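We begin with a single chain expressed as structure tokens, specifically the form predicted on its own.
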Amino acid sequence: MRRRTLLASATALAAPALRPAAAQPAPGRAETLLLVQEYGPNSLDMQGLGSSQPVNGVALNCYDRLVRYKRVPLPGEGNGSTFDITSLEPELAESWQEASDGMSCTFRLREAAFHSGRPVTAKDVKWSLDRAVSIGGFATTQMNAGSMEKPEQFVALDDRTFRVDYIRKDKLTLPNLGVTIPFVFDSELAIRNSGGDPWAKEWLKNNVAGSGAFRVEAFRPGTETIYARNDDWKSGPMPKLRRVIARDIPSPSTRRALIERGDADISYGLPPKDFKDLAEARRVKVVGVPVPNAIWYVALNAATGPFTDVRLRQAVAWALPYEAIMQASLFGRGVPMWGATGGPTTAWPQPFPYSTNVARARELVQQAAPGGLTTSLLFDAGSATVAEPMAVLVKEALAPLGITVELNKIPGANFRGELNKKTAPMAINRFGGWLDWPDYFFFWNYHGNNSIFNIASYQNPAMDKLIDAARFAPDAGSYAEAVKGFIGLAEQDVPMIPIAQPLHDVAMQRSIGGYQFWPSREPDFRFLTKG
């Protein structure tokens, strides 16, 4: 299917739910972007339970938050921008001021309007953040990560003044307002259509009630989502694009072909080999950003099964064929996380001191399990292009040590549920934390609260003490000491073996500019341009 056919069919199918008040000429080719993706949003409400990863894109483009992160240019001309999570810029809030005692922050809202035409007020901000901390699931968990835990913390002082009261001094509170979750709803519109549900969950699943730069013109789960520019947007520079067609195409080979032929403008989520080939061919632009606070890793269950013995965990860490995994699974599209020399630093991710040393691995296995052992390894069928060759190489590397590994390929829809059982002896997984601090990553993956992300079920009071000390450290010196301490303990106890920090790769035509990488990893249409 040629590009004009794709664009024309989307135009014919679209039945706009909302139109600008004034008639405008139809967007031209230079104002229309065609994105091809594996799958699109299953809902329009990122705070809702069960929302898929692409729903972050709806939140990003159709809603506003109080603040956003400062944009920072990526290396290389025309590659776009990443972000500085420690530096905030205005979005719905035109200014803000923390109290002298450090226990609250007051925001002054800009004059802005929802897509409905109603002015944005502090009452809308309060309702939206009340909802985020109360609705449950991922949204509430993410809010709690920044010590935003109860509705009483959010205060509408007047129509344009809003305050967040802190329950503790937490360096993550203000940065957490910049992720996609604490976005602002048109509360009156939502409540009017709620059917008695205090959070209008069902209605918001299929309707946008935002003030963001784009409206949803058509929402067809499994087929496409079409966005139209909100010409009354006030929270940033007016986007150059007027229309975005996000087409769902499960086949990676079809998506690659559309990009290579110039029939699509931008795509992400292709297998690493495809990005490697596209980058080497240089016909299209490939931008790869190391995902902050993220790693591919092998988890070893520290609570049950053979890997409760730290010697066997260390043996696996010495046995892994890291370089072979990097090339066969990731095709070099990642940052190596092995072979460190010297002690831990405060950076994260950072390489562990392990590298391939079969003799050392065999010695540890002989000490802990001289008769050998049989175990199993889970991996996600939904990430099989990376995880399956990784799993095969792990199995092959451990066999000569007397460790027989049965591979367990779990359908993507069931993988998280299997991990959450915390019974698997070994698992291959990828985790990324939106808030780019090492203590944030370690809180979810190593802390004794045993969160759903701690799939190794690792629990160690000494680790908890160091993580907690870093989270609320009073000064830089004590923070650095705690961080180096918990990373050193992780290297010693090794419930997770880091393989690589992944790249978030995006392929786009060379005429596309303004690419913006955010923690949610979804495309930001607000800044994209098309030459």
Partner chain sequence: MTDMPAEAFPLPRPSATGNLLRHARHVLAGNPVTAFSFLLLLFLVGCALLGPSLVPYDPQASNSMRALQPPSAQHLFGTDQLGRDILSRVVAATRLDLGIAFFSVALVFAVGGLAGVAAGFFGGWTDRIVGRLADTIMAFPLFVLAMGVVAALGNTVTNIVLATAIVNFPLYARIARGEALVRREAGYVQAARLCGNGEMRILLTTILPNILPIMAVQMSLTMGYAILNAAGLSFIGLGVRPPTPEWGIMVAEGASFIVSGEWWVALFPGLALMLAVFCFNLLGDGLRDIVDPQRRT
Contents of the next structure:
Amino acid sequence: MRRRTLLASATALAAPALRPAAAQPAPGRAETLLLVQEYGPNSLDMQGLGSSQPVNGVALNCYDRLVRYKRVPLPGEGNGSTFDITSLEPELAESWQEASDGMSCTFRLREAAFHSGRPVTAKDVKWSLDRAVSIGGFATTQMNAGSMEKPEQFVALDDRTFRVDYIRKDKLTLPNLGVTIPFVFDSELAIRNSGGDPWAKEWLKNNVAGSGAFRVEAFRPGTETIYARNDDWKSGPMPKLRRVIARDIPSPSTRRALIERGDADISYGLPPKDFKDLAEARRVKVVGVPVPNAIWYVALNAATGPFTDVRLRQAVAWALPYEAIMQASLFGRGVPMWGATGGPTTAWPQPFPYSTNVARARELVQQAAPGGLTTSLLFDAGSATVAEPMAVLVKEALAPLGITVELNKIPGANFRGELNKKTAPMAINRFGGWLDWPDYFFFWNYHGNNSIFNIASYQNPAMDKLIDAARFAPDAGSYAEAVKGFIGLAEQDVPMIPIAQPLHDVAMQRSIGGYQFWPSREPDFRFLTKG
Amino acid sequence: MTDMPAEAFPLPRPSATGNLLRHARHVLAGNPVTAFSFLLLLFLVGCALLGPSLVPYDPQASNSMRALQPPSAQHLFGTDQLGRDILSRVVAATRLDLGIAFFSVALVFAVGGLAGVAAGFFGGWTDRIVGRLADTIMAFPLFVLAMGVVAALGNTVTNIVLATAIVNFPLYARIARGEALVRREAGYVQAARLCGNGEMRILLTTILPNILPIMAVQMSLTMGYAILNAAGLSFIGLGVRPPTPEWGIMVAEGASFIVSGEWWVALFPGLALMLAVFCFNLLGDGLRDIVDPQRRT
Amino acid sequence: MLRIALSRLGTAVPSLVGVVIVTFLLTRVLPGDTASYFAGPVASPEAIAQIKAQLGLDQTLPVQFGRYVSDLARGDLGTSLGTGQPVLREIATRLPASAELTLCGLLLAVLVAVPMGILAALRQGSWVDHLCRVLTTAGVSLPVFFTGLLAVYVFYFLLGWAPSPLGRLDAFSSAPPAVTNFYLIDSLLAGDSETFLAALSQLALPALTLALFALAPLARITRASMLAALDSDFIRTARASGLAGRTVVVTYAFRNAMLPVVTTLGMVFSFLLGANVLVEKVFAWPGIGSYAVEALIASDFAPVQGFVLTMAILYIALNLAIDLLYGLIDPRAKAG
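Pass me the form predicted together with the partner chain as well; I've looked at the form predicted on its own already.
Full assembly next; the chain just shown is listed first.
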């Protein structure tokens, strides 16, 4: 203990000498946050192809969007806040107005400046959104999900007025402006450094050209990313933290040790058991937010293999040891998605009517496959902490019914490829959609367009009709009807058996407050407080 | 000097095996550590052969209600994260781990030993090709090569054995080559040639068996390495598939429970693993003393 | 000496060529679909195809190999998809990190193993000898990641003696100006004692873990060569001439026994450099081993190829250096 304080005080004394002459004194410990994560961003540009999950955090903290979601307090003392996706708050746009015909929305930008000092103009917003719909990859797919597909939809009327024209009426368009993708670049800075590339992809990968609350002080992939506060940030309340150090610590045991000993301020991505232990020990604060629109599920291939028979799928749904899985793989860090009584509602995720009923399962297996069968189950090695115990328990539950399951743990890069083949009879996976509407989830997972997420290869025209009806339902009544319809159908046909809605857990020292949860699940440094 | 028949004065006729055993006993008596390692080996082999039938619980039977229980009267080594009895799993894993060790070594001796002996015996192009092959393999960081092989071919027990064998090939080839060079012009080899035996036959019947004792030392050490290699691969996620009990993967999985205080999940498989590797290492040293007194350390 | 060096290099070239070819094939054989992995979960088939074209994976194998070799000739090792950085630059920063750790571990091991081996040789057959053998063998019998995690648990978590395993420097120290990228050397060059101490304390636990692993071969070879030296004629003469025991052991026996130890050191160093992959993962060390492992699992070719090539070149250079060193130390070996 003494050695550490000695080193710390020595470094603190040396700190002014190490930093270049600054107008303000260097950020002290109370204004610096140490975050430990499994791996850091592999780029500083979330719109770019191949950007990993933590890059969302860079987009969140270093760039602004037109709007953000309304912040809603979480239950419990000092647990921070979550968001309401149906309600928008100003960020770069200080006000906005939808047109009377409902086919466009005009935004009024506030007076804000980029890190470079240049004022933010509507021209920059247009360049950024044009980029998002043109660059391809995840960014464009996400933009399209909110019916933003062509640069023609974005109009810069004058320096501080910006309009988005709709190509169709879509309830997802405005909420889609609050996700991490449509953020605003300093277009002049980017173009100046673009080296001929109209979207300046190479330069923006390693440099931030934003107006956000933080800039990137140091970007060392594989070691750490250091953020420093932008003292001229206008799009929200001035952050209390002046410096954030995000260290890459691959081993979850080491991360847990660091948090428990108080040497790190905040961490996420630990195994569920560690969060359970930390929550019970109460020495650090654990905030677990149910991830909107996300579930862990077992998918059964409805297009090829033994599970094309719906009776067999239902048998598996009755056979799964839900409670055991919840305890042994999620350690209670989830919301149960089984055992529903009463018909479908419009909430999502919602429990399905199945629960562990071995007798019923056996009955169905006798009907569908009296001779038993051998099959295989895939899961991602990258999520093995949760998926592996789940898989083992599934295997053991099905064995006495005559269904022999061989387990296949697939390393990350191969997993996606295997799923793409659409031949796996069984798979364990987790899906979460940023836009929290049931039809959004069903569009990606159940629609006949057979996206990569439709692991079960489920094709049912009746389902497609209901999903499409819900997506563009003209009023609340028809919407609710369509939703209950497709959920009921999913419960009956059960190509995917939901197990639980996962919690997104974050562990932090008791002195940390102001936690803010967003759909991208990345930590938001702008509202955090320390001490 | 009267003429007496040889039978009147029977001279003790030394037998090769008798000599070896007597020598072994002599070494073991002066070297309790080696003696201990022999006993340990017997114990391990016993566990591998008889263990699975003697264990109190089914190594695969999970019971999530009894997960992560500390060692107690019902579960001497405690239970793991799925409620499986750790003692049963550790004993059941002995068979797989010793199997991996044994087959890796057998494979690399067969291929590497043969290649090395051929290189030393025939020289010329055989020597050059085997040498190039060994050099190329040696230039790779060995653990990463093992990882690469398993990642490319899939994580099955067969591929883990194959990867271990590939990684150890250069060492065996080199030792075998050295020994073959020494024995190439030995008296008994020349005699065999004179009797009309073909070169290949001489290689297989006289040279190869003669280098076996020398190689036995290295083979023992490699058996220990094979088990550690499998454990390292499991830590990365390239080990055997679940829910097969294997020491390495049990340690790798249990490692994440150390910090939360459930030390028994990793400790007991770790101890078993350490005991086995320890045994093989000490055995290797002991064999060296028995086999080649000149190199005795 | 130059002749030796050149002839060694000559024989090394075919190995290098072999390594390049094998690595290329191995990475192409890896079953992962790199393009879809890095395109992300929500990628459309067009996005995947785009990344594939960017990586050149849509070309035939010989064309890809040609591209790879021509890039290599220009010193371009490609870009890592996992970190987004050029591989050459990453290797240039990560290799010193691994090398620093390995050298410290090796130094620690030598400081313990050599005296142990000498002691065991002097007291051959006694309980001291047996104890040394048991201890060193125990160190090498545990998986190195297990030892590392145990060390973190006991020395950091329970006792608080070791600093937090945050990597090469704790969060509030900054790296010294980069000259060699060895933090210990660079901080001394910059006269920065705080950073030197910080880097040294971060090195302690991982170096200890590695050292435990290197003890056995070093102690074993020291003991063996000391025994051989002590048995030799010139030592007998020295003793007969009435030289003090200490002089005999230190001045004569030890010096002569060191040759095989030096050779083994080289072998142990290159073995450790590849094997500290697991230690780096446990201690969050930004080294070349963990770099390669993460790339391998993600089927990210360029770092794996770059890593293997670098290690191969390093290994060859190391062996050459040891051969030359051997020639310097032992005049008998200079005949080459």
